[in-house]
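Just one chain is shown here, as structure tokens, and it is the form predicted on its own.
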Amino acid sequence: MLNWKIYSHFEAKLTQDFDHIFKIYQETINSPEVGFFHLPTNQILLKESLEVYECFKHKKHFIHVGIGGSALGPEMFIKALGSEKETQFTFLNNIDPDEFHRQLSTVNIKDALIFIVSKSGTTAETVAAMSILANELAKVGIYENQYSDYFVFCTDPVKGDLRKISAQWNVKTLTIPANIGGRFSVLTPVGFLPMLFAGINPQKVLKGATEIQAYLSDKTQGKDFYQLAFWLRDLHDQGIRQTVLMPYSSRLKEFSAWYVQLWAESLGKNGKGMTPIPAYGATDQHSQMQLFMEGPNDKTLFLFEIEKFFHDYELKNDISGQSFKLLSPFKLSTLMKAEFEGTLAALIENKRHVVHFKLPKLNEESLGQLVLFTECLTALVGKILDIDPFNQPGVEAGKKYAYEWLKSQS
């Protein structure tokens, strides 16, 4: 089970209105407008994803088209737990023309399933990518009357352009529930279908998320979770408004990217927020750590440790040199542990604000726990900062002006 410990010279404390905040949080996660907390028990969404997977599991290439929450969560799961032995993955999650060309040059589009993910069905980047892929299919003689063999849509249950097009093309369509925002959507078909193609068991992911769901629903048992959120709020009020997420695992590198969107888009409003900074160990010990260790003390560091790796290597060697002899008795995992412990000790000595998260091992259950925990922490911190963690008006403003500029060019 995921656990954590706070290290800080700034005392972590619960506010006197804990009962009031607990009630507000429970009302939030049980609101009909906020559905992410109850996704682990929604078997209908998984059943629909399994049915679509059975229709297309022969496909050798999976092209995932989306941006932001429509892509970051699925890519995080694939990079953390997936296998590409049977299926090759391509994530079209940006609109850089040169990168598009590079990615499409590796794809045999006749063998591909194209998964278009957009809740609104109007996301400009996704519309652009879908248009390009339709043109690429035409180059190999595949047209609209055959699109049902190549496209699957994932979108709003009743409205939007993709719903209309799916009827025209007879394309199978999966649902993003109306009360789920994009950055909270990975435990829906947005994540389930790519997981299935990557050999990841979504049922185990949901099992892990359910364990966190039960833990946080218990007022007494979940008190450490509330203490963490209040501590982050108090740090925010003291001007400590940057949050570094640094897993000591290359497989969790994309988890940092997923977290950045979740934290920034949810909490950066009304002049408030905590700027998320992605990092990963041990690589960033030789990069950003100098700043984290001795720069301005305005950051909270979330360090994630994986206690047991699935693979390991002996460092035993006969190479001359003192550094080689020093490492010779150990394994690679032991060196990772030493670097983690050394960094943690040095940060504590320098009076930095650190949360040490510990996962027994990285698998479907533990990543399911981590995802729902992070979403719940984001929602609670938003509530106690008195901001709405579920909207994104700043993003919408940028979209509006982008479309206005396009219209001015036509």
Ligand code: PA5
Contents of the next structure:
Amino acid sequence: MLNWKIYSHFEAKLTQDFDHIFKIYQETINSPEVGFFHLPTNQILLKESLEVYECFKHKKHFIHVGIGGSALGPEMFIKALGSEKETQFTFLNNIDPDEFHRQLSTVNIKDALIFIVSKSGTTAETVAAMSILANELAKVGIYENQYSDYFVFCTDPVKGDLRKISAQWNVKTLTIPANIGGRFSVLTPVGFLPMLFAGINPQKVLKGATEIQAYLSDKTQGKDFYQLAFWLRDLHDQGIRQTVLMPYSSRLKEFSAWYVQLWAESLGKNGKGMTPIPAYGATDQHSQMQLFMEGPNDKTLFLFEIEKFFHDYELKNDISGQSFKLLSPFKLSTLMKAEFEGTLAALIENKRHVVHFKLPKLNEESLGQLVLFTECLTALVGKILDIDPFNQPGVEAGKKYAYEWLKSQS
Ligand code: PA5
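Follow the form predicted on its own with the form predicted in complex with 5-phosphoarabinonic acid (PA5), if you could.
Once more the chain from above appears, this time first in line as the rest of the complex follows.
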């Protein structure tokens, strides 16, 4: 099970209003408007995803179209746990024309399944990508009457253009429940369908998430979690408003990207928030770590240690030189551990604010735990900072003005 330890000269204490916060937080995550906490026990969404997978599992290429919360979660899972042995993946998650060209040149569109993901069903980047893909299909003689063999949609149950078009094109359409926002949607078909194509078992992911569900619903057991959130709030109030997320794992590099969106888009409101900084070890020890160690002490560092890797290498060698000799008795994973421990010790010595998270192993269960834990922490910190973590008015404003600018050009 995921566990953690806080190192800081700010004491992590639960304020007297713990009972009150526990109550209102439980009310929030159990309210009908907020659905993410209950996704791990919603088997219907998984069943629907499996049915769609069965129809298309022969496809050689999976093109995932979406942006923000409609893309970052699936990308994170595929990079952390996916195998591309059977299916090749392309994520169209930006509108850079040159990147599109590079990506499309590697795709045989006739062999591809195109998964269009948009909760609103109207996001400009996604609409643009879908239009381009329809044009690409036309180039190889595939038109609307055959689209049901190529496209699958994933969108709101009733609202938006995608929902309307799905009926017109007779395209299989998976549902993102109305009470789930984009960045909280990875444990829905948004994540399930790509997971299935990448050989990841969503059932095991959900199992991990249900463990967090049980843990956080128990007031006594979940106390440490509340303590962590209160500590972050206290740091925020002391001006420590940057949060570094640094897993010591290349597979979790995209987990940092997913977390950045979740943390920033949920908490950056009303002049409040904590700037998320993505990093990964050991690579960033030779980069941003200098700043984290000796720069302004205005950051919290979340360091993630994976206790057991899937693979390992002996460093045994006969190469001359002190550094080679020193490493020779060890394995690569031992060096990773040494770098982690060394950095942690130096950060503590420098009075930095650190949380050391431990994951016994990176697999479906532990990533499921990590996802629900991070979502719950984000929602709780939002609650105690008096921010609505589930909306994104700043993002919506940019979307609206972009459309207005386009209208002014036509
Ligand atoms: O988390 C969010 O709500 C956003 O990041 C959305 O996921 C993003 O803007 C894409 O929106 P949509 O899924 O409606 O296309």
